[in-house]
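Here's a solo chain for you in structure tokens, the form predicted alone.
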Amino acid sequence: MPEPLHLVVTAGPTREHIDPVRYLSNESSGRMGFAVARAAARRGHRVTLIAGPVDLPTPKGVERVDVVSARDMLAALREHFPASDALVMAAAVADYRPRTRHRGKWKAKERGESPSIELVENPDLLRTVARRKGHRFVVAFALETGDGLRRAARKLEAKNADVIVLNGPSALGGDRTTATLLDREGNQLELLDRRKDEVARVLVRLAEGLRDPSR
């Protein structure tokens, strides 16, 4: 077995509140996560789990923080991140977040008001912690519906990741998908209609293998 690693696994979506009752989110399901840090504890790894919300049993082996927001999410990050030896950012994160939150649930109908929201961009949670990785193996994920490998080979670079997972969406609430694997050096592997728990052990094995290639 490998030298034990520590590894870091966000999965599921964020919520970002409109008002106590009302969110913007999608349609993430949080299995793929979820795999990984159960793949990466059979491979006797010390997982932390942070988690947006989602219905799924936590892992034997693997501690769970829960999140809700894209910007809890980064707390998270930002104190599990430094100390560990890989991340795998299999999150849907929200991209963007309404600018003001009522405290109460906003009755726009009632008052005769034309609902309108405004947004503003979330911080990009990889981009940001990624950013001084040094020896850390990073993971991105891109779900893209077209010219997918160009932009995920942008996203790849562009987020300082070591390795991106490219998938289309019918990945999302599945317990299968389809996906290719894109390294630094250009190198593509696709794994075609597989189970998550099989793609989990390929990228569980692949933070293994760059933190030791002999083995």
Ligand code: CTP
Contents of the next structure:
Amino acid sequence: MPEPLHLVVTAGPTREHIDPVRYLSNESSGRMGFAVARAAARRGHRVTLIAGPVDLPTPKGVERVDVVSARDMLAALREHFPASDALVMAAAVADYRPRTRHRGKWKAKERGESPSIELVENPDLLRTVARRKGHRFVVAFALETGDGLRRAARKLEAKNADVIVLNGPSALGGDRTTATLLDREGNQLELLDRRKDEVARVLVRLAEGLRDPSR
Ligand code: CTP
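We have the form predicted alone; now please give the form predicted in complex with cytidine-5'-triphosphate.
Shown next: the complete complex, the earlier chain at its head.
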């Protein structure tokens, strides 16, 4: 077994509330992040899994922190990332949130005939925490339609990650995915129609192998 690491993994969607019962969110199931958490715990690593609202059991041996919104997830990352060795940012963070959250239910009579919701941008969580990542190994995800390689390579740089996992929309919800892993040297690894468990194991091995040996 390798020397144990502390991995922080984010998973699932975030919810951005309009009022106490309505929100904006996305189709992320959380399966990829949970698979990474499970694979890492099985290899003997300490895992902190920061999970958006998903209906999945906590993998054995994993410390789970449940969050709702992007800003909650950022607070959890700020708490756990500094003491970690690696971050796998599999969460599908909502890029926007409503500017105001109604305290009570947003009633029809207040909404008027053609209601609109003003959105404000959420912080880029990965960019925020990975800016000063030091020795930590950071994995980003990108979901792109069409040929997303170039966009994924740009995100890898912009977010200061070591590796980015490029997925297509078929990854959403299922147990399988086709993914391309890209690193900062331009190396590519194609994983065609693999179980998310297998992709997860590859990522955990990368975290084990690419850790700065001088630390
Ligand atoms: N991410 C983040 N904070 C955000 C948005 C995304 O940390 N506010 C992270 C995701 O967890 C993922 C990567 O950044 O690891 C995805 O990058 P992003 O540019 O948001 O990708 P998409 O949402 O797929 O991009 P876009 O809609 O801009 O194509």
